[in-house]
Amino acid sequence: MICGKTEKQLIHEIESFHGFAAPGLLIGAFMVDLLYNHIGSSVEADAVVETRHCLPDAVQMLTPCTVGNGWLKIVDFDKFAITMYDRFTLEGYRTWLDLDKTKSHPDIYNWFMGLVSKKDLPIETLRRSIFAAGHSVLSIQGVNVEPDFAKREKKGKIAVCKKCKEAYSAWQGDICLACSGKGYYSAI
């Protein structure tokens, strides 16, 4: 069982949530499971993920921590690591995919390091390797999260943009960032 789910249930939930049973999300499920084994399921935990790839979905799918509720933060170090910590004491655990340990599971190592093509390593073969490896390819350590980092951002004051008339965070000034030319889109 991984996070209380059978292999079949886990793959089905991953496919439903993520679109397909990505190997990184499968490993992420083992990471979340290992963290829960250490921190305990009764702890009100926040989470930090150190990459934008796959791991945020594992945390959001298997824990109550999401980007939307503010209990999940993403720091883009592009490391395959997750931290879960008690939001009151700031004590927790960090787990990561340990490359030295993956060397005894060549399919995982070769996939993660990009040494083999998808054609040469079928997804089913890689999945079997991941389930066979389980927690054995992970390392874990106790951590204390820095108080300033652990602070949850409050939404803050809302204003109405004088230009587009949409609501936005008032810290942006008299007009929203999009109307001030700093948006990610341009109207057509």
Contents of the next structure:
There are 2 protein chains.
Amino acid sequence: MICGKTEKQLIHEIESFHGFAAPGLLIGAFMVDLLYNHIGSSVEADAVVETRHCLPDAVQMLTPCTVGNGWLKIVDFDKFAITMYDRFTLEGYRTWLDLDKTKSHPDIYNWFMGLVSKKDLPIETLRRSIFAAGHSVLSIQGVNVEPDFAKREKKGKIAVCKKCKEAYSAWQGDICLACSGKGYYSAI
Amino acid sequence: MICGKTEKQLIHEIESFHGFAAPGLLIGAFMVDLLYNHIGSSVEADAVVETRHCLPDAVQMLTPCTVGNGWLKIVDFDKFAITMYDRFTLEGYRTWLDLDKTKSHPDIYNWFMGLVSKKDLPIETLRRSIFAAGHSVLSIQGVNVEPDFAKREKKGKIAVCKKCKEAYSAWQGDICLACSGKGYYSAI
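Given the form predicted alone above, I would also like to look at the protein as it appears in the form predicted in complex with a further copy of the same chain.
Zooming out: every chain and molecule, the one shown earlier first.
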């Protein structure tokens, strides 16, 4: 069982949330499982993922932490690692895919390092390697999370943009960021 | 029905994913519903949310777009708006909570502008106002999304950090960002 789920259930739930059962999410599920084994499931834990790819979804699916509720933070290190920590003591654990350990599981190593094409390593083969490896390709270490980083952000004062008349946070200045030329769209 | 769900189903699913049925997520559900009414459910759509609070979870729950699969982007404008657009033509719609329109629904206006305490506006009352208002507090506009913004990010070359021996993206330099002093934790 991984996070209380069978392999089949896990694959089904990942497909339903993420669109397809990506190898990174399967490994991510083992990471969350390992973290809960260490931290215990009764602790109120916040989470950090160190990449925007795949891992945020493993945490959002398998823990109460999401981007929208603010309990999951994403840092853009492009590293395959997750930290979960007690939100009161800031003590917790960080786990990562340990490259040295993946060398005994060449499919995982080759996939992760981008050394093999999807044609030469069918997804089914890779999945079997991931389930066979389980926790054995992960390392884990106790950590203290920096208090400044862990701080919950308070919503600032709300203002109404003079230009678009929409609400925004007042720290942005007299007009909102979109009206200041930082928008990502043009009106049709 | 909102996104094909009854009010009760929607509240239950939000509680299960987000931890509690936050008012922002209920309004977010009406926003996604309105976007699908315009864009049609057969279009392969990417999404943008303009705040990190609440709205990312509405999109992740009610569309195939998630942070981890890259189909949902978050821009930090602190504005209560969602865009969904055809990922091939980059044409789509942007919807936002229209302050002028909320003035006919004072509970929503007062909650959104932070003018009333939770004690003076019980969550049940606010929820009833949100369901009663439905789409009527939203505005929507056709938009073209900037091609540079919409571009899918390719994963860069992977390197192994000389210091921590973990994998990271080579663009970060000789050692990874965490080992360069940007880490959020200290080892125990």
